[in-house]
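In structure tokens, the next block holds one chain alone, the form predicted on its own.
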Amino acid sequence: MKLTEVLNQVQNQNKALLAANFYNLETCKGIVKASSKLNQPIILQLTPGSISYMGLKTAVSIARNVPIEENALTYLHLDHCNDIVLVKSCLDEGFDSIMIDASDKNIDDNILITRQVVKLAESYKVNVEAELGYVPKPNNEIENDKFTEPADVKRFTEETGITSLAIAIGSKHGFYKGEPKLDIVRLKEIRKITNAYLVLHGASGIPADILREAISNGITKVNVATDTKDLFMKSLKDIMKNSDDIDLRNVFPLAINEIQKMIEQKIKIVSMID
């Protein structure tokens, strides 16, 4: 089943699909083990930075082979890319989904760049995601005037031909200062305007009840990244404080287990599993 078919299925069920970034073999294993245990599909995401760190072919090999070993249904997505050359390389490597992020441009340039990528990806028949509005990066704070404008959504989706739309409604990448608040009224308006699969970036740190409210009102894909990096590093630091073991094959699995447990909880939230 293609990713767009799964997204359509969860959208019709008022559920969402979890998309989790991985950074190495260990974080990928933790994410995939959670997917396998709950028998729920998941999207594995790679940013340009992670691809640069691991190498494209190595990263793709991890993303393709770990799910086979763990008997999990996963899809591979290129996250937050603004390099069309890299987009083409990822398409050639068989990615199921790609994101072109020109959200820092004005809407005319965003449409122009996004439309080029949609045309490029056309023959590959994959999910294409773009961002309208601006979801702040880790070192920036939320600005209401940069939220997605419902009035722009129809034009943007129709002129670009995207299948998925990341929207800015109060989430951010990185850590939050205080409890995040999502603009559900704005979300409802956007949902009425487009049939594109709506994506919530920056879901790490958003409480379960707020996430589920967003999903019930139109969010179909939920991205997490910060929680994975943070938990993996904290787990390793705690483990090494209490152990002199130099065998990483004994140490890393303990951190993998923590990632698995966290991702299981995220999957249950977005899949509406009690």
Contents of the next structure:
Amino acid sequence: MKLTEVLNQVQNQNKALLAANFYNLETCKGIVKASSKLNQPIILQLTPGSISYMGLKTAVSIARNVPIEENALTYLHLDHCNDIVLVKSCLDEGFDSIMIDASDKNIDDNILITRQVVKLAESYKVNVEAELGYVPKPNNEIENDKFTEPADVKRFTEETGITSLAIAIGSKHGFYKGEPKLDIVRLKEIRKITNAYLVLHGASGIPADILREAISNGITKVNVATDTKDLFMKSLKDIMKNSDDIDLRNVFPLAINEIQKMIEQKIKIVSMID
Ligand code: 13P
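Same protein, different form: I have the form predicted on its own, so give me the form predicted together with ligand 13P.
The complete assembly is shown below, putting the previous chain first.
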């Protein structure tokens, strides 16, 4: 089944698909093992930074082969890309989905750039995500005046032809300072305007009940990255406090297991499994 069909299915069920960023073989394994154990599809995400770290062919090979060995249904997505050349390389590598992120531009330029990428991706028949409004990056703070304006949504989706829309409704990338708050009224308004699959970025650190409220009101794709990086490194630090084992093949599986458990929890939240 194509990713857009799965997104359509979960949207109709008022559920969401988890999209988890991975950084190496180990984080990929943890994520994929969780998906396999619960028998739920998952989106594996690569940022340009992770692609540059692993190398495109290596990263794709990990994302394709780990799910085969773990017997899981996964899709591969390019996250937060502003480089059209890299978008094309990922399309040629068979990615199921790509994000063009021109959210730091004004709406006219955002439309122009996004439309160009939609056109480029047309013949590949993949999911294309763009961001309207601005979801703060880890070093930025939340600013209400950068939330997605419902009034812009119709024009943006119609003029670009995207299939998925990342919206700014109060989430942010990285760690939250206080309790995250999402603007559910705004989300409901946006959902009424478009059938594009609405994407919540910055889901790390958002409590389960708030995530579920967002999903019940129209979020179809939930992105998690920081929780994986944070947990992987914390687990390694904890393990090494009481161990001087130099055999990383004994150490890494313990951290993989922690990632698996955390991702299982997230899959249960977004799939409305109790
Ligand atoms: P977090 O790093 O806050 O989980 O955000 C992930 C994300 O939105 C990736 O696109």
